[in-house]
Structures are given as structure tokens and as C-alpha cells.
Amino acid sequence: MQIRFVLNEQMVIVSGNGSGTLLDFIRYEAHLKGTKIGCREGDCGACTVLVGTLHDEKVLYKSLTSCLTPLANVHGKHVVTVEGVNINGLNKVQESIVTHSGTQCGFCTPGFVMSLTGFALNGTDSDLNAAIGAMDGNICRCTGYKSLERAAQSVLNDIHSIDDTNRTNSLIKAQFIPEYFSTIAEELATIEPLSVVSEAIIVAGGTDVYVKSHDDVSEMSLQFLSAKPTYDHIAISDGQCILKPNTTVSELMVCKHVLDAIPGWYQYLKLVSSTPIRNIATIAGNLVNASPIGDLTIILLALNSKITMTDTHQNQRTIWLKDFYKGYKTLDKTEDEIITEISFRQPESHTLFNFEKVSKRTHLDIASVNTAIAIETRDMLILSAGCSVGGVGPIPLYLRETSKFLAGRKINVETIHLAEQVLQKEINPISDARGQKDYKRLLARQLFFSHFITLFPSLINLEDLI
């Protein structure tokens, strides 16, 4: 396998299985030491780089954690490390961080520089919350975040003068990025797609497997879904939202069709990991991982999603996601099947959705208990309901009996109390590092109540439910 990509301003050709991480290549092969090794789990952000993908003759950049990125996944792309944004003197982002005392030991600083530079390159948002949000995958233990927030505000002030008609050239003139960025699109256009290795272990984003088996997986023969460019795709057809398996969390997070249909959708998905992880983590990967507390799985269960699987002979079958999980890490899937499509009905005006999650910290953490609900209503009557909950059993759980019980009932306190009693019979939590079993039962109860308090504030309040 020959992997080709542009690293900063140099075309790179690497022969091998492509299973090693981008971080290891950057540090040990390219000898660019500005990208740091920290947690190797995608939490600290010290290894953050930018990766640009050619789309409609423009290069679109995203920040990602290079410690979890298979080298093969950057084939045909532009990889930018902190050395690659240097100009004569400090660039605008580096200057802002220095001016506002946003660095002390300096270990984390390259990651912050890359995240803020990515924010400047994207130009999709223009408020301070978005600028700060771009750094949500970066941890600093020295300066405190107020100085970094001031640096983000300074970057934002400079971005306001950028001309969007040719953003790359404007950023070059404003000294955000070096001049070589203007030629990257032409260079990427010359790279042919990566050939697909058959009969190998399938990897998409790699955000789970590279945490668990970093040393082992780098020696394996892998099949990379990123080699199939038609896979990252969201479509709306006949009222169905159809996701291809390589769709990332970030892509789903900003899908206009879903944002319009589900108020709060963006904030719900903000609770899933961090920006650099969401930029590479895939929907199908989250489902196949089968974690009992997978946030996306819980959300898609409540939306009554279906999955389509295809085997090596191109035979297809479609099943309900709620039938996919048979036991702990046990799936209704053969070894040669892969998920090729995920779909759910696009919510309409009379369908309400809510997602709740409790974890030790608000962002970038695993849930103790998470739960979602989709309710179709008319005249305060529940026509149908889909309820799911995670962290209370060996699988991500679709609450079949609770959902069935709610259908056809009026929305009132009595209905909610009775439904919660049904819920308690369906769950079977255990005590572990994320809480005692009685605590998880209490969380499931309170979060279930929270769905109705959030969705029907004029009818239901907390005092009535306690």
C-alpha cells in the first residue's frame, strides 16, 4: 500500500500497511516534535493537528487527534502540524496566545494553536462561544482558561476583517497561515484514491480501537473505510435521514435537516466527546462498538433507527437497531458483514426529542447513565414513543415495554409515574466505577422525568413528580 499526502508543504509517500498512527509518523519518521505525545487516548489534545480534505476544488480543514488517526486515513489529504503554520515571526494565533499569557510550560500550546488556526480556516462561526468551542479537546494544566479565552477573543477580532470570497488568500495576507497554503488544492488533486485491502479488519475513524489496542493494531492488516470516498454522506429521501457508515459525529451534528427538526440537536451532540474526536469518530463505528453507554447509540435507538448490513458477496439485509444488540458486545452481525447505511425517520413538527446524560464532567466524558426519548403527540395524547437508556444493563437498551406503555396515553403526572415503574422493571444496572446500581436506578428515574419536564414545561414540573 502506498499512502500519499501533503505534510505541511511537502508531498509524502509512505509504503506499508498504513496501520500506524499519524502521531508516530509525524514524530518518529518526519521528526516534527512540535506535535506532542500525551494521553494517547484523544483526551488531552497535545497531539492535535489539522487535516485538510479537497472538496469542490477547496480544501476544508478539521482539527483531529493524531494519536488516534491511522496513517492511511490521511491519504490524499493535507496534514498541518504546528511547524506548518509558522511564518516569519509569530502568526496571528501564536501572537494572541503569547500576548494574553496563554502559555506557561508550553507542552499543550501547539494543540491550542492548531485548534484556533482550524477555527480561523473554517470560518463557519463568528462568535466567542464557537472560538472557545474549537478548543474543547485541548487541556492546559498551567495557565487556566481565561487567558486562552482572551486569546480566542483576539483571534476572533482579527477574523472579522477576513474576506470570505477567497478565505485562504485573506488568511495568508492577515498572517494567520503561510503562503504555501494557496497551492495545496492543486497538489491534492494529483493524488489517486487509496486502493482497498480486502479480507482485513475494518477500521473507520479508529477512535476506539486505537485506544484499546494501540501497539497491536499498528502491526495488523486493516481495511480503511476512508479509502471509499462515497461513504461519508448524509441524504434525505422520502422523509428518511440516511447516513452512510463513515459519516462523522461532526457531520451529523451540523446536518441542517436534523437541526431544523430537533431543537437542541447541536447541544446534545456537544455532549459527545470533543471537537477533534467528533471530526473523525464515525456513526457506524459507535454502533458496532456496542458500548452500553454509547451516546450516539442511545440517541439513534430512541429515533427508532434501522441499519443495513452488506456482506462480502454484496448480500444486504436491514434490521432495526434495537434488534442489533444480543448481549454484552454481542451483535446480530456476521464476521463478513459491515454496516453500509443507517436511517431514521426525520422528525416532524408533532414529534419531540430529548437527550439527557450524567457524567462526572459535562464534556469529554463517559456517561454514568444516558437516555433519550422521541415522542409523537397530538392534543396532549402520546401517539407513539421511543425510549432508550444506557448504563443500566449489558447493552444499549431500547425500553420496549416503557415505549409501548406510553403509546395512547395522555401526558400527565400519573402516566409518567406509571411509565417509570415499567422502566425500572426493564433495567438491570450493576455497580461499577461509574456508580452503584441503586444510584444508576435513581439516575434513570430522574432523567426519565427530566424528558417530560423539558418537553412539556407548561404541563409537568419537578414538584409534581417528586
Contents of the next structure:
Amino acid sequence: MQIRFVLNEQMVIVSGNGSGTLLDFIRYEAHLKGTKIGCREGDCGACTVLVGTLHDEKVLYKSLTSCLTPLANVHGKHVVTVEGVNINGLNKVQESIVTHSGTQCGFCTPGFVMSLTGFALNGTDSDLNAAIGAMDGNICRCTGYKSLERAAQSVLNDIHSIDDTNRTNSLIKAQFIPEYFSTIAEELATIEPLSVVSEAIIVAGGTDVYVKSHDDVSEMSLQFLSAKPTYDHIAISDGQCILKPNTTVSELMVCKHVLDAIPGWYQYLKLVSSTPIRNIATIAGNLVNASPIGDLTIILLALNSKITMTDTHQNQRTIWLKDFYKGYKTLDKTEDEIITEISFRQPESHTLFNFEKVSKRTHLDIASVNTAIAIETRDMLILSAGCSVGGVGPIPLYLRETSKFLAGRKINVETIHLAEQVLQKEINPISDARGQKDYKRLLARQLFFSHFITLFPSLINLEDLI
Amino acid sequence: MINIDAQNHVKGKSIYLDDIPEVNGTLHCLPFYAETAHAHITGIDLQDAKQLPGIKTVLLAGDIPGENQIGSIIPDEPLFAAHEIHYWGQPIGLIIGISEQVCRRARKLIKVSYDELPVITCPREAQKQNQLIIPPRKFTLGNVAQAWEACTHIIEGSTDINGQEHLYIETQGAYAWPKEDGSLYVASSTQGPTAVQRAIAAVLNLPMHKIEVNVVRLGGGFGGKEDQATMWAVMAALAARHLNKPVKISLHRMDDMCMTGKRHPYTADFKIGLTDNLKIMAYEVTHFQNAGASADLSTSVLERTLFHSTNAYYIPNVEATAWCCKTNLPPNTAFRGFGGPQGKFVIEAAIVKAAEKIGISPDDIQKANLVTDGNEFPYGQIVQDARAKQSWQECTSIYNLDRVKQEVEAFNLANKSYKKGYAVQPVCFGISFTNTMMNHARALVHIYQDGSVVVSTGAVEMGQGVNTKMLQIVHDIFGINTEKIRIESTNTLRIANTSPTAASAGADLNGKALEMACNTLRKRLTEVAQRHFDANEVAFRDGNIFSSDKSQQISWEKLVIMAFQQRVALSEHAHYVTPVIHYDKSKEKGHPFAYHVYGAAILQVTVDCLKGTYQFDSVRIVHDSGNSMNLTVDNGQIEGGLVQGIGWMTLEEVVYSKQGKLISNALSTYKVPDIYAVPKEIDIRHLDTIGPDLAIKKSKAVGEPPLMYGLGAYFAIRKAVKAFNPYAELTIDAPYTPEKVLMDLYKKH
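Complement to the form predicted alone: the form predicted together with its partner chain:
Starting with the chain above, the whole complex follows.
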């Protein structure tokens, strides 16, 4: 196939299977050495680039880790590396980092430049937390980050004057980005979508396959869901929230159909990986990866989600997500089925939801234990509850017995204690890099308590529970 | 002055090893390594790998033309294991092919068979079995045995401190290409170009003058590229020499983590005795260092653990013993602090345990025992120009320790689910290589006839800003615009026999040599100017040279061309040796350090007692920089060092299986601080001192000391945990991960 995209200022056409990484293309084909390799698994951010997608005649930019991005996934898009934001002298982001000494050895620096530039281009949130959040996928081993925080503050000060009606031109004028950005939308409009080949492994975002098999991907035959671009990934129908399989975490994070009912939603999803990964990682990918500790899986289990699968003959079937997991990395799914839809009842204002996750590092880390609960109550009575927990067995676990136990009971310390005993019987953690099994049992208890302390602060507190 | 590399860094224009444009025909090499920690090799099957299209050859120990040996202090480390495997990840051979990818594919086809042997990963176990790199070393002061009688409080205990992954973001790498006459050019990402040159020469059986090693900059070092960058450069050079082709190596992160050593884990036993008025009378400590499978720099690291066993405290009776224990882990190596932090951790733990037993705050003990002028360190050096008390005084008064204590106490009374803790962390760190022989450096300065200046020293730039400091030195002596000065790469042809850029001493040693070279050149130019002005005194300022009465002036460029025409030497190579220092290992006494760096920090933390997680509220530091020549650069080192130290004490957990396999082998399983994991507030003040003469421009070394403020992180968390669970017996076992915190919060008593 032929992959076309704009790399910085230039249209690029690449023939091949498109399964090599964007990172290798940038460094070893295009010889743009500003983008660095730190880990090749999306955990350091040294390879962060911006990718712009044409949408309603505007180009929307997101940061992503080029080490986990299949080349095919940037077809029709604008790829921006650090070389592509250089102007005469320093641009505003670069100047901020230099002025505040946010660079020492410099190896991680281009990644930070790109993340902050992505923040400037988006401009939807503009407080310091958002600016710092834009750098949540970038690891620096030299500075201790304080200088980068100061640089972010200074970028923020410069952004306040940006006019949102024509953001691109305003950013060009303010010396954030070079002039050529103004013509990118026209160039992208000339690129036809990829013709689809249907073989072998299906790749959505690529964040799993490209970690597991990075030595081999360039020669693997992969099918890219991105070849069939879809928009409006999240819809509401009949009170159901319906997600397309390639909905990214970032999209779900700002989904207002959910946010309206679950005020903590954005903060919960912020605990999932980092900005550049959330920008590419998809919901269906998280589900089929079948990690016993997948954050989104745990969240969707508690929301009592259903998944629809379609095979190559267009046969469809819909099952409960909680029935999808049969054993460690074993799914109720045939080889030729793919997830085509994920749905859950749109949370309403009386649905109480909470998500808890503890990992060694709070952000950009895999949980030791994570758990979610969706609970409906009237007065002091639990009408129904759906509780899930990860990291405590071979599959992401829907706590059938615990959830059943809770239904119909009063919210009080005794109920929680008894339910916790049921929970302990349902889980079976093992010792691994994320913690010893005794720790995971204790942590599961604590986080289960935390659901009730958080959701019913006037009724339940830690002192009474322990 | 801002780091002179910053502009290129932010534009992505700085060149690191993997960014060097590849010479036509460049090959790639990749080591294959043991997948067991201790075994005899019974067979190596290379057939399938060698037949893979694109593979040029696979080299084994038998293909080495010189010595199969890269040990720098003790010759106990083969480049390739020939018969016996000593750690998981030990290189057995080298695959060379047309691309890195084909080498990685070939590696999967190599089959090595083993006869397994028992694996030791614990240093105490190694010591029991007499698996030692060197015999134990002991520092003594006074008479500990007699001193216990004078003590009211005697407390014993033990501590564990884990290792730390360097996690330089640029992985290890090298690029070698053949020149004529069998000589080689080697680009290396190393802190020690001479170590690389020496090892290549030995392995290839070539004289050192045939090996040119060049270092432009490193994408982070932290000690991990002091000795352990050598192996990769030797491999690339061996392959280049073997095939007479340019050969490059650039490690994948997981190979890097699996094959390289880390900060040394230690376990220790201590006994501390205090008088009624909280004077520490006696301290006995035994350190068991987990050296890994070969010496590497472990023996020197061990030495620094002993040098810093009493941190910033004067203790009249000390007996400190250290065992260098050989285990089946990758050879552990230098890491910012170089064993010092491990030595300090134990005395701090002993003080905390003592305070808990006596029922007082650890800072009461710390404050009562700080070193002062005239005290003797256990290694015989007499304390001069001590700043321990001054740092403490300023730190605790500026940041109001009493109020911190009251606030923490009030918060803890009012809150059940969250508890706060604090710790004060004094630091005293000796500057100089403890191996006196290494304290020398050279600088080469050329002034070209157009007035531009190029500088070479033995210092390697790795983000610490040493090149910026070198530039400042030249600028100040010649009085010329910084654009006229270029700091060149570190190259063994220009600067020979360098010591590695390490021990915080890079700027001091190389800067002093550079100062000498520049002063000599200025003297020559002064003579030219004096003749020209017919005046006795001249001044170099703002790109001009003035007669003392300012009546005459001449531009720098004119003076230089005039000197050139008068056949004045415009190049100078200077050699600096740190005076005063000496050390006698047979007595374990001497004066090993040019000076000490002092400081104190107050760390505050909030622990979530429901979840076992924590957040550092603030770290407030008073640091003794002497007369800092670059506060911007120095503050960057302080913030970065602190956060690295906190990371080591909190999140960063190196995990090996019982079989010696690294479990925390990727960034997904080894977590360093991210932007959210750092203290909410870091405040740095500097002591107003004039600084010692042996520091460059009286500006004290800054690379390592600030890391040790991070030790307080452990004890601040412990204090918060104790506020929640006061009666449980808690071990001292760093890092204090959220897992250990939660287990301690709910530990039964």
C-alpha cells in the first residue's frame, strides 16, 4: 500500500506494509534525529511527536509516542517533529524551556518541546494543571521537573493572548509554530483514505502489539483499523452509551454524556497511562488485550457493559463484558471476530460511580490493584451494585458475589465488612512485579473501603472501618 | 549563564551517539548474553544465527586478539564469558550484521546450553560463603569497645537499602570505525574516554596511541557510564577491527537494563551509643555491599561508604567495617554519590531508631552532633571550614523547623486518614576522587589567529553544565565575548590520560587546568600588549585590552594577530594536580578530600493512610555552594539530584528473582519520578560563604551532594507512618514503596 502524509513541511509517500513504527521512519528514513529513542514502549516520551488530523477543515493536533505508532496510522495526517516547529531563533515553547533551564542533558527535551507545543495548539484547557498534564508522558532524569513546571507557566502566560477563532494563524504570529502550518489543512485534504487489506492481526492504536512485538512488527502483516476512518466515536441511543471500538481513551475522557453523570470521570481516566498514549490507545484494544489489570476494562465492567462482535461474514453477537474473559488472556471470541461496538447504560445522576487505582507511581504506571463500583441507592438502601477489581487474579474480575451481596442491603459499616469478606473469597492474587499477594489483598480491601468512604462521606469513614 | 547547550537541545539539533550520521557500509552489532545467573557453559550453537541473511559473523571469547578482560580496578571481568557465567545478562558473544534488526533476529536463533550452578543474590550469604571481591576494610577512631560504658542509650539494628537503575534516557552505545594503519576512531557515550581507550587497546592488543576516543555529550550518565560504557565501545571496536568496517551499537532499553549494573544495594548492622545529653559517643557499623559478579568500581564505592559512614556528625569512637560481597548479579557500579549515600543512610537510620527509643525527635540528636572545625573524621582528616552547623542553623530558622513540627503535630491530631511526616537531612560530602592518584586533569587551549578560541579538557558534558562552566572560565580570563569561545568534544588525542568525569570533580579538576592554560596565554599576550602600549599594567575586558591608565586600547583580535606575527605561542596545554590531598590505605588515615560540601534540608510528606500512597509537600534546602560561579546550573543540579534521591528512597525498586533475573527490566516495571511524583515545592537557599581555594573559582562541586537530601524522604514517610501506627515494630528497608507503606500502616503489633 501507499501511505501518504505530511512530515513537517513535506508531503511524504511511503510504499510498504506500513507496519514499521513512525519513530524508525522519522529517524532512519527521514533522518530527522531530533526525535529520540528512550524505551520503545511508550514509557519515556523522548519520541513524542504531534499528529494533526483534518476535521471540518481544521487540523486537530495530538501528541503521541512515535515508538508505538504504526506508520499506516498516520496516513492522511500531519506529522510534526521537533524540526518541524523550529523557526528562526527559538519558538515560544523552546524559549520558555531555555529561559527556565528546563533542559540539562537534553535527550528528553525534544519530547517535552512537542508535548508543550501540543498543549499550545489545543488550547482547550489553559491552566497550569493542564500544561503540566501535557507533559505527563515525558520522563526527565536530570532536572527534577521544577524548571519544566516554570517553563510551562511561562508558556501559559504567552498563550493567554492567543486568539481562538483562528488559532493556527494566531500561534504563527506569536512565534509558537512556523508559517507553513497555515497551509497544512489544504494539503491534507488532497490525500485519499487508505485502501483496506484484510489479513492477520488487527491494529487499532497499536499500543499493545508495538510493545510486545517491536522487533517483528515491521515485517508483520497487520490490518489497521485507522484505514477506515470513523468519526463521532461515542453516541447515545435509547439510553445506551455506544462506543465505536477505536474510541481513544482521550475521547472517552471528555465524553460529556458520561461526564454529566459522573463528575470524577476525567480524573479517573487521567490515571490511565499518559496523554500521548491516551491519544492513541483504544477502548477495544484495552478489552481484547485482556490484561487482568486493564484500567478501562475494570471501569467498563463496573458499568456493566456489553460488547458486540462481528465476524468476517458480518455475523454479529452481543455479550456481557463480564462473560468475555474465560481465563488468563483467553476470550470468548473467535479468531475472525472483532469488537465492533461497546455499550453501557448511560449513567444517570443517581448512579454513583467510583474508580480507585494504586500503583507504585500514581501516573503512567500499571496498577497494583484497581477497582470500580457503580451503585444505585435509595435512601440508605443499595438497590444494585456492580463492582470490579483488577490485579487480583488471571482476568479482570467482575465481583459477581460481592455485587450480588451488596444489593438490597443498607449502607453501613457492617454491610461493607461483610461484603469485603465476600470480596476476599472472590479474589486470588499472586506475587509479581506489582506487589506481593498479601499486599494486593490488603490493598483490595482498602480500595473497596475507599469506594464507600468516597461515595458516602457522611455515613462512612476510615476510622469506623478499620 | 544558562547552559550553553540549551538552545541546540530545544531545537533537536544536539548530536548524541545514535544521531551521528552513519558512514557508508556501517554494520551493527548486538551482544547475546547469559540467560542464567551462574552456570558452566556446555555448548553454544551459532549455526542458525550465522546463516541468517544479513549476518556477517558472530564473535566469541576465542576471537579476541588481546586480553579477554575489561576490569578497570581488578582484572576479574571478561568481555565475553568463555566457560563460566556469573550473572544473568553477562555477554557471551557479539552478533554483527547489516542492521540492528537482523542482529536481534539472529540473537533469537542462538542456543546456549548450561550446567547450572548455585546462585547467590544476597550479600550476607556471599559473605558467609567467603565470596569476596577484596578483604574487608575497617575505619576506626577512638575506642568503641570502651566507649559503650559511657553511653546511657545503646541501640542496635539493621538496615536494607536497595539499588537504583541509572535510567539515563540515552541508552549505552558506541560507534567505531577503522582508520589507516589499523588504528580506530571510536565515538562513545562514556564518562571515561581514557578507560574506553585503555580497554580497547588491551582487548585488541594495540597500543593506546592507535585508539582515538571522542565524546561529544551524553544523554545522561549519573555514574552509569563511568565504567560501564566501556564494554559497548570495546565490542564495537572489536567488530570494526575484525571486519575492517564501521560498526555501531546502540542498546535497546531492556538490554541496557538487563546487562548493566546499578547503584549498589547494601545491608548493614549498626550499634549506636548516646549520652544523656544526646551526644553520640560510639558508633559501630558493618556494611555488606552487594558488588555483583565482578569488581567494576565496587572497591572504590565501598571506600566512599566508609568515608561517609558518619555523614555530617562528629562521633569520637567509631568502628566501621565494609565487606565487598561477590554475588551473581550484574556488576554494580558508580551512581551519583558513589556509596556515600548508602553509608549515610545507616547513620541516619541509627539516629532515627535511637530517637524513637528515647522518645525524642531525631533532629534533636542530629543537631547535637554536627561536625565542627578541629573535629577528626574517622579517616583522620581534620575538619576545616565546617559549614554543618551553619547550614543547619540557617535551614531550621529560615524555614522555621519549630513551626513545621507544630503544624505536623496539629495536622496529625486532626486527621485520621492522612498523616504528615517531616525529616531534617544534613549532608556532608567529601570532594576529590578518594583514589588520590586520579585527582589530576589537563586542558588544551588554542587561540587562532582570528581571535577565536577553542578549548579541550578531559571533562565530559552530560547535562551537568561543565562545558558552560569551562566557557565562563575562559570568558573571565580573556574578557572576550562567549561567541568567540568554543568548547570542543572530549577527545583522547587532544587530552590524554583523563580521569573520568565523576566524583563531582569534573569542573574543579578540568577548570583548574583550564585556568592555568588561559593564565599562561594571557601572560604571553599581556607581554605583547605591554610592549605595544609601553605600559606595565594592562587589563582584558569586553573584547579589548586596555593600558592601566585607560589611555590606550587594542581589540582582542588585533592583539592576537600581533602576537601571532611576533611568533608568540598561542596554544597552551596545562596540567593540574590537586594539592594537599593524600591517603594511606594501610593505616586507613589521611587527608583524602580537597574540601567538603555541606547543607541541610527539611522534607515534608503527606501519607494517605487508606491507600499507602504519599506526596511530598515540600523540600526546603540550605546549600553550601561556596561562591557559586553559576547559580542557574547549580540549582539545576540541586533540584535534579534531590529528585533522583527521593526517587531512590520511594518509587524506584530494583527487583531480581531468586534466580538472579532482573524483574524490573523495563520502564513499565521500574518507575522513576514523573512530573507528578516530585515535591510540590522545592525551595533552595545558598549559604553566604567565600568558598575554598581548591574549588574552581571558589565555587563548590555540586553534582553529587544534593542527591543525599533525598535520604530524608525515607524518614519523613516513616514519621507519618508512625503517627498512624505508633506501636508496630517497623523495619528499615528502602525504598519505601507504597506497598511497604501500606503494609507498615496496617502492621499488627
